[in-house]
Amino acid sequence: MWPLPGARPVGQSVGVTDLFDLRDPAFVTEPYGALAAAREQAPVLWHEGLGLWVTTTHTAANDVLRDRRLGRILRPRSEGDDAWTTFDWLHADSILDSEPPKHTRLRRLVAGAFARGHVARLRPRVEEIASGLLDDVERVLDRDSRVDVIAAYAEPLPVLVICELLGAPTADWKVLRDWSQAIVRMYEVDPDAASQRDAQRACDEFASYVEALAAERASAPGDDLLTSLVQERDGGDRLSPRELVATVVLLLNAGHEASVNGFGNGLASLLADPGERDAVLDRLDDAGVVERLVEEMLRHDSPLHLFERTATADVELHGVTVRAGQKVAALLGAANRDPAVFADPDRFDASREPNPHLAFGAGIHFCLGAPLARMELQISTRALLERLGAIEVVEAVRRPTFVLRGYERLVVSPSAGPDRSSE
């Protein structure tokens, strides 16, 4: 994913930055100083480290992700390496890493197959689901006075929710997320050698698996999303065999990673602030105070940083060139704090509106699952407040990434206020 780092550009009067470092665990725990601090400089900078651009704005940032110069070229692994065969191909045939022609008839193909109801028809399987999980966090509470959220409800609520999209058995919950963790770690900085083998058997194993669950849907379909995939593969128009795996693949590893990591995030932002958390438990029978939430939770601690593109053509931003073959990292977290667009934007502000945000990303690379994001965050968010009201937070731990940013732990209490809303 990352370039080597690049020279200065030359030919042109440019704004360097050196005040942050993604593999600085100071900086990945506490971004946001830094890139407010590099915002001041400019709205396009080239960082040296890394040796590409980098976005300080809101406006550089939605910039960058709609110009159709600026595509989603990337590197290929297997080059003189076979075992990274599966993993370039499951990212080449995916929506998130092609370009237009093929781009437009992947997406459309998958909204196709989306449109016909699957999202909706979920709702009220993701609330049981999101129920039982609370009974076991309540007999947690019970026995221990404390849990940890991420383990406990944040983790498995989002895979169980996609495995009931594509009709896969439940029970593989766990493997479903130990290949997408293994996976999504290769967008971070200079993953190591046990992190590249990781992803490389779980891309494999993953593959596999998927193509043993939409044969067995080619033979006997159902009412779930994977069977419209394979008719969407065996029409006339068509996926692939390989675009579909790539799909699914990239259903569970986005799906997972932003309710995750959204879910942990926004939490944790609520809990910072006990005068706001009760003004939303206050207030949770309003359906637009829960929806308010779940926006601000996105955007106030955004759980994905960095979104990379590369120029195809030479393009002018915001007073730099941008030179054909470089790369500029659109880095959402510094666009969703940036004063310009939202009113005392590190203060989390349950109530914000508007709040145009751009953790969902922006132009034609936008979340193609943002409305089933939005719902389970909005259905588990609600639900874990309901029943266990004012909580604090005991301890918390940060995963040691950046582009992907999110808790590893997050061990909440009953509070010494209020008691918990099901006592």
Given for the second form:
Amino acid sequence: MWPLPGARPVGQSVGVTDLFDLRDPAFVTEPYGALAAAREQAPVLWHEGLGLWVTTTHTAANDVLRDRRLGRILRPRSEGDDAWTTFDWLHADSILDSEPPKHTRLRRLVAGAFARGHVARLRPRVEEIASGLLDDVERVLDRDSRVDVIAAYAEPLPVLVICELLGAPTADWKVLRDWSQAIVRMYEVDPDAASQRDAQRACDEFASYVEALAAERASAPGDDLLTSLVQERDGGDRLSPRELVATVVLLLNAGHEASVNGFGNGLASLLADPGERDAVLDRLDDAGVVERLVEEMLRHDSPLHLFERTATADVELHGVTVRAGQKVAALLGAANRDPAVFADPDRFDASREPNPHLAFGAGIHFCLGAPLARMELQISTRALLERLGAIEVVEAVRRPTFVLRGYERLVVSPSAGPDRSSE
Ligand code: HEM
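Switching from the form predicted on its own: structure of the form predicted together with protoporphyrin IX containing FE (HEM)?
Whole complex next, starting from this chain.
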């Protein structure tokens, strides 16, 4: 949740950065130059405009995500305003926004449900979904010679997959996407009043939808993840009704927002370097090539840029003291371009190895959906490149958001070079 500006640190000499403003469209379009300049200053800086500490290096971001004295701590919005009630409990009862011991309990139950083979079983369905969407993509390309891969492919694919996983009707994907987008808009800087109302309404409708679906599965179990979540037991423990709904809403949100943007950002990075694109096209049948490509897509232009924590005690962090109650933000995009860890970090190197990026986070909140996200991105990237061959970006429109970084539109066309799609 976005913090109110905190008090500037007193009694210590610290680097203060005003090198970037998250509301500045130029920074949102191309943040990496300013983040590199901030990294030159110090690994941890006080950001005057945000009123919190920010990390600029890989080590500092990793340390923040792993330090148990730095927790995900929510400030309820509903105090004095009932319209936020559902929004608040959807977050307070979710695994992502809880801390031990509640987090440990929820993670065990949710991970237990995931471990029942649902993701591995989904592989052929993901391939079918990708292939069906690519039929439409090709039809549009035949007609217009260009296609927006975000709208036609990247957006529907992960929502359809998460619907399959949970056993939600795939016909509902559009409304689920709309609810989820309304909620995640609250994670950006200063959402306006209309966005706040949209998020409140989305939470109410989304929660009722999931409650009804969970009730159906309780009386008529299926072989989906939702049924496993309804049935999951750890000794005498189980998810409470609110925890169940909060988990499903989180999975539907987390399960696709980052995947859409991870695909779009990564594809744009790959296509920006035709030499790299052609090298990948030549070796698409090698699973290792596609695995390394996807890791580099996630590193080079990460879909999630900022995760904040609140200090529960004074914490020494790379030369500064984060005082109890202050917030510190791990900047994942900055970490993933740190030259101390990644040689030539601004270069998209599809065969980079090792690639210890932090796009999925680190520590106790490390992404629970990483195996699904990786499988989905590997299948969808390979399928698109196999079908379309050498393509190039002809129009790219960024979303105006920093925390969730992605494209509004990414229009591609067959490359002006030789047609390779039939090779
Ligand atoms: C490219 C796609 C994805 C990226 C980059 C991503 C990234 C992340 C990151 C950075 C976190 C940690 C947040 C923090 O430390 O505060 C996280 C947590 C989480 N992600 Fe993902 N994610 C992706 C896809 C998915 C998918 C497909 C699912 C579900 C099916 C999912 C479910 C979750 C859950 C449940 C958590 C919370 C884990 C916890 O708090 O213990 N994610 N994700």
